[in-house]
Structure formats: structure tokens, C-alpha cells
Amino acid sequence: MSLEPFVMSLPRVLPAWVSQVSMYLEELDDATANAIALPSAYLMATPERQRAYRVGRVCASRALEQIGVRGAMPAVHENGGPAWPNGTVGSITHAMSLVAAAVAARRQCCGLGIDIEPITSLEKAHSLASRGATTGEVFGVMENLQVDYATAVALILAAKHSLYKCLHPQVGRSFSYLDASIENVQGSTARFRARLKVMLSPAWVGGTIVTGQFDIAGDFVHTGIAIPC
């Protein structure tokens, strides 16, 4: 199946050596979608969730092609996340009708996480912040970037999602939004720092800092973290 017609461009939030492909759900034709087998966990899912899974795999396959891995598509790991082909690392994200995948060679990258978050209403942003962001984080982003509350919350959650997707495959355990903090968000460089507040493994202890990149485009916030080997 040819994937070229579906490739679109979104903000780059990862280094140039990472392959990044994005598209909208409606851009995938039914024949291509139906050719992608669903794993058992998705057989009873809503049609929209099934389509999001398939579009994510198309994006991932195209991203793998761009680094020289042809005819491959990530399977599903036992924890529900993508199981990437040997020698690669990657990340897939869905936000409303928007889907993106990022892939890199493992020799270059030890961890990779990408996320897209919609900027919601103020009411919903307050609800999300109560579970995933501290007051200090939110007002720090608002002050540094001169953005509104909902945009700040979306950026913090997107950054923490990227961190989770980046580290979870390495540490083999789950952790919560509040187990990390987002700080030093700078508009001039479009970068942020994510600091661990707990020990996840001997290699990832509390206080460890990783740097990510962000972009605010329209009604979405895009974030990415790539850890070079």
C-alpha cells in the first residue's frame, strides 16, 4: 500500500534525526484503513478509536520508511503501547482527529516521546490541572510565555505525556503526572525542562532533568522529547 498521499506537515518538536509523520483521521481512505488488522484489544472499540489506531500505524509505517525500515508496522506491546521493530524506538499520539508518529534508530536514540494536546475550555482545563499540574507549574508557564490558563495546562500535560512515552519503555513501570514537574519553559527557544520527582529506576532517579521542545499551533500544543544515546 502506498502511504505517500497521506503525509502532512506539523510543527517539528524533535531533532532532525527523528522521522516525524502526521495526518488527519479523515485523510486515510477506507481501503487502506481496512487493510490494517486490528489487535484483539481494539475489536470492541468505537469506530473512531479503531480508525485512530490504524492511522497511527500508517504514520508509524511511513516514519519507519524514512529511516530505512520498509514494510514494517509496530505491533502492540503487552502493556498496550506500540511494539517497535528491532533497532528502532518510536512514539504515536492522537488528539481529536489529528495523529502523529515519530521514529528513530535505537543507535541514535534511547528514548522518544511525542504528544499533541488540544487547548480546551477554561472549565475543562481546571479539571485537567487538578489531576496533572501544580499551580506553580501553570502560572510559571503563563508568565514565561504570556499565554492563557488553558494553553499553559495543555502544554504541561503534553510535556508530561511526552516524558512518559519516552521513559516508560526504559523503566518498565508507570508513573503519574505529578511524579514529574515542567519548568523553565522558554518561548525564545521553544524548549522546556522536565524534572523527575521520584525514582523510576537506578538510571532515572529523582531530580533527573531532560529537555524537550514545544510548539503552539492553532488549537493544539505539540511536544517532543528525544534522548540521544
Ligand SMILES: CC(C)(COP(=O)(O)OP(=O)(O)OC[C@H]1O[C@@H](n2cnc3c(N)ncnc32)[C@H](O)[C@@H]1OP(=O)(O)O)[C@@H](O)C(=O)NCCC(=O)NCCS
Contents of the next structure:
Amino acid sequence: MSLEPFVMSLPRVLPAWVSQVSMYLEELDDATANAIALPSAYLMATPERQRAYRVGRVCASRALEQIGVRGAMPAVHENGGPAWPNGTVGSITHAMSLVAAAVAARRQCCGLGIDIEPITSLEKAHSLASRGATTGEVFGVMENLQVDYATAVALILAAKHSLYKCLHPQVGRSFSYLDASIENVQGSTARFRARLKVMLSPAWVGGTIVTGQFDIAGDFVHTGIAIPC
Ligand SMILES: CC(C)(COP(=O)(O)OP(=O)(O)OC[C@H]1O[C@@H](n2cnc3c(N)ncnc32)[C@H](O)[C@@H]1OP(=O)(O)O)[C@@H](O)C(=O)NCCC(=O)NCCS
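The structure above corresponds to the form predicted on its own; please give the structure of the form predicted together with the ligand next.
All chains and molecules follow, beginning with the one already shown.
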């Protein structure tokens, strides 16, 4: 199976030691896409979701190649996330036509999470914020970055999804949007802090802070969290 070409590059929101590969959904030829078997959970999904799964796997495979793991493609873990090959950690995201995967060696990285969120209409942002962000979080981001409401909500959700993808495989349990808060979002460093508000595991207690990176590019917010070992 050919995994070429890869011509797109999304903003980097991860340290240089993390391998990241991005593609547009349309970029993958049908023959290559159709050669990737769909897990049963995706057989009834829309064609767009099936393609997103497949392009995410191709990005993941290419990112694995870049750290020396050849011919591997993550299956689906029982937690719904990718089942990364032994010795690796990674994360996949897709938003509209953008798809990205990031991978690192487990000896270097204990957890990895990336996310892309579209900046929505104000009405949709209000609806998303009612489930996923507090007023304090939203106004904190608006003030710090001088961005509008919808951009602030997209950033907070992307940061929380990155945190979830990073920590869920480690803690082995679900946690909700209000179990962490996004704070200290700084434009000068393009970094944010995610603070746990509950204990997720003995190693991940309430009050723990992890740092992530963000980029606002066009109509999308990109976030990444990489926890070095
Ligand atoms: C799972 C979730 C984080 C995915 O984020 P999203 O922005 O909706 O969607 P994205 O396209 O960016 O990411 C989808 C990818 O996430 C990955 N993913 C799904 N479940 C995962 C898990 N438990 N652990 C790690 N990665 C996971 C998968 O790779 C999936 O793509 P794939 O099915 O094609 O492989 C989100 O849908 C969700 O359920 N959130 C609720 C829980 C939460 O975020 N809590 C916040 C805590 S502060």
C-alpha cells in the first residue's frame, strides 16, 4: 500500500520530538482508502466518517514510520481510541476535511493528545459551551487572547479533547468536560494549562496541571498536549 503523497502541513502544537502527519480528507486516493478495513463500529457510519477513520489511520501509519515503526496501523482499542503498537503512544483528530495524527516513542512520552475544532457560529458556540466550558473559562480566554466568544469556546473544547485523548488511555476511565478547567491561556507563548478538578487515578489527582500548546489558524483551533516521561 502506498502512503504517498503527503503535501499538507497543519500548525505544529507539539514538541519537535513528536512525529505529526496531516492530510486533507480528499487527498487520499480511493484505492488506498478502500484497502483499509473498517472496524465493525464504523460499518454503518456515514461515508465521510468512514473516510475520516481511514485517513486518520494513514496519517498514523505515516507518523509511526517517521519514528521507525514500519508497516503498522493502529486498530481500535476497546476504549474507542486507537490501539497503538507496543512502545508507542499517539493521537488522531479530524475536523471537517482536516485530519492529523501524532505519534511518539513511549520511552519519551507518557501521553499524547491532539485535537482540531472548527470555530463555529455564535449560536452553536453557546450550545457547545453550555456542555463543555464554564463562563469563567470562556471569558478568561477572550480577555487573554482578545478573541471572540466562538473562538474561545473552540479553543477550550479542543484543549479538553486533547486532554481526554492524552489521559483516558492512562487512567482507564471517562471524565467529563467539567472535570478539568482550561486556564492561563497565553498568546505570547501559545500555551495553555489544563487543571484536573477531580482525581482520575492515583497518579492523576485533583489539582494536577498539564501544559498544552495551541494555534488559531483560519477557521480552526489546533491543540496538543504531550507529557514527557
Ligand atoms: C473522544 C473525543 C475526545 C474525540 O474528540 P472529537 O473532537 O469529538 O473528535 P476528533 O475527530 O478530534 O477525534 C476523534 C478521534 O479521537 C480518538 N479517540 C476516541 N476515543 C478515544 C479515547 N478514549 N482515547 C484516546 N483517543 C480517542 C480516535 O482516534 C478518534 O478517531 P477515529 O475513531 O477515527 O480513530 C470526544 O468526542 C469526546 O467524547 N469527548 C467527551 C469526553 C471529554 O472530552 N471530556 C473532557 C475532559 S476535560
